[in-house]
Amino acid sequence: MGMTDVIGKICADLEVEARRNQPMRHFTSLKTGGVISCIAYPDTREKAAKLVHALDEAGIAWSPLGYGTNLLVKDGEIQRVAVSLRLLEDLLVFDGTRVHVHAGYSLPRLVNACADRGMSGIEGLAPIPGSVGGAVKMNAGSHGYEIADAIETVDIARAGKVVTLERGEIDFSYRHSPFTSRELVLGITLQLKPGAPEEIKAEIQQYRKHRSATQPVRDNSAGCIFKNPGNGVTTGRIIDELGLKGMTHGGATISPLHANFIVTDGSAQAGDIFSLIDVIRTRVAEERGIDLELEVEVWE
């Protein structure tokens, strides 16, 4: 039995919707990427946990797929299953100043829903596109906020089961969580604090306005390509000082607005983006002695 047949059987046995041979350019904000073997859409957390366990047991590679806003996928064939949690029940449960949300939920929608209820603590995450699960996986942060600061528990898939971890068990750091590529984040509970809805919304609006003024929000991008190296130094400034802003390769360009963004014109291949990444890394290493680390997730 070939890999495609095995995937089909696993999904059928678990009653999970499976869409085969999907062009990833339709599922990433960069609008690039080749054709993936399958995108699977479990509709419960339990099915999701069983699905990734069955794929592991069969030796089939898989990756979580959120909104594709921090994702760079290679050209050509991608031999893996993308697991999307977007069809999970639209579960948003409020309990006092706590909120429980599944990993496929939109992060901006979550921030807005909390603001409507006068719940404060994640305002700075409002400009960050993508899913809750993706935000947890990379410990997304902005304007002095990190999602880890508000997390009380995280539900993940382990050995085919849904397991709940307490915050104290999870070692978060800058743009990093301990969750490996073999672990699927299923949902989280946040502990927030009370606030005035109008003040929270005003703060959120300021952050969104700042993003629009400083980042190419109307262009196809995956957000910041590289992490900041630390010590108050920003990668965008380094790239700008090296005169790389505006450099183009094929359909990809180092953004003239923010040098840590690579934007595409819709005709780009993933290879165009990888070429610009190589140029930036090489120049920064040679001239600044810094080995830049990718912030964007790469599927190769």
Ligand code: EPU
Given for the second form:
Amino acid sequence: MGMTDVIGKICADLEVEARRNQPMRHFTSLKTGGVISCIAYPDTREKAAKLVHALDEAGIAWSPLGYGTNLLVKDGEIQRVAVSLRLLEDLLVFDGTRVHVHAGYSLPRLVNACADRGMSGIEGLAPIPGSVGGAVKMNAGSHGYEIADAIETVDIARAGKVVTLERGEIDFSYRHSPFTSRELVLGITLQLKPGAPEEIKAEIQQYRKHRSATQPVRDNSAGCIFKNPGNGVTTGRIIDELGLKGMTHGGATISPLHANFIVTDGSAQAGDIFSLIDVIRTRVAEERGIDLELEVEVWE
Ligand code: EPU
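Same protein, different form: I have the form predicted alone, so give me the form predicted together with this ligand.
Full complex below, order starting with the chain above.
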């Protein structure tokens, strides 16, 4: 059996919806990327756990696909299965100051729902587009908030089973979680604090306003391309100081508004973005002696 037949059989046996040969530009905020072998949509957490385990056993590469808002996919053929959790039941369960939510849920929707209920602790995450699972995987943060700070437990798929981990067992750091490529984040429980909904909403509004003033929110992008290197150094400021804003390769441009963003137009290829990444890395290494690390996830 060829790879596509094996994928088809695994998905059919588990009753998981599978869509073959999907153009990744339709599933990424950068609107670039080639054609992936398959996107699979398990509709329960148990099916998701079994699916990724079966793919591992069969030696088939897979990756979680959230909303594609922090993802750079190469051009051409991508031989792997993207696992989307968007079809998981619309689970958002409030329990006192806790909220339980599945990984396919939208992060901004989660923050809004908590604000409506007068639950505080993740306001700064409101302007981050993306899924809850993606936010956990990369420990997304903004305005001094990190999702890890509010996490009580994380449910993951491990060896075919759904396993719940306590926050203390999980070693989060800046834009990093310790989950391996064989583990899939399925859901989280957050521990929040009570607050006045109007105050929480006002704070969120302030962050959204700041974000639209300082970042190219109306353009296609994947957010910041590189991590900040630490010690208070800002990658955006360095790229700006090196005069690289506005540099264009094909349909990709270093944002004139925020230099750590690459924005694309409809004609962009992933290759255009990779070229700009190379230019930035080389110049920053030569002139500042800093080896920039990518913040976006890359599928090659
Ligand atoms: N700056 C420049 N030129 C630029 C961009 C920034 O001089 O082109 C300067 C700003 O004026 C400011 C400093 O650099 O003095 C910091 O800029 P900013 O406040 O925009 O923060 P950042 O460090 O560039 C980080 C996160 C963002 C997050 C913001 C707001 C990283 C890599 N980036 O950006 O996260 O939204 O703080 O909290 O940690 C993302 O993760 O994709 C992302 C956009």
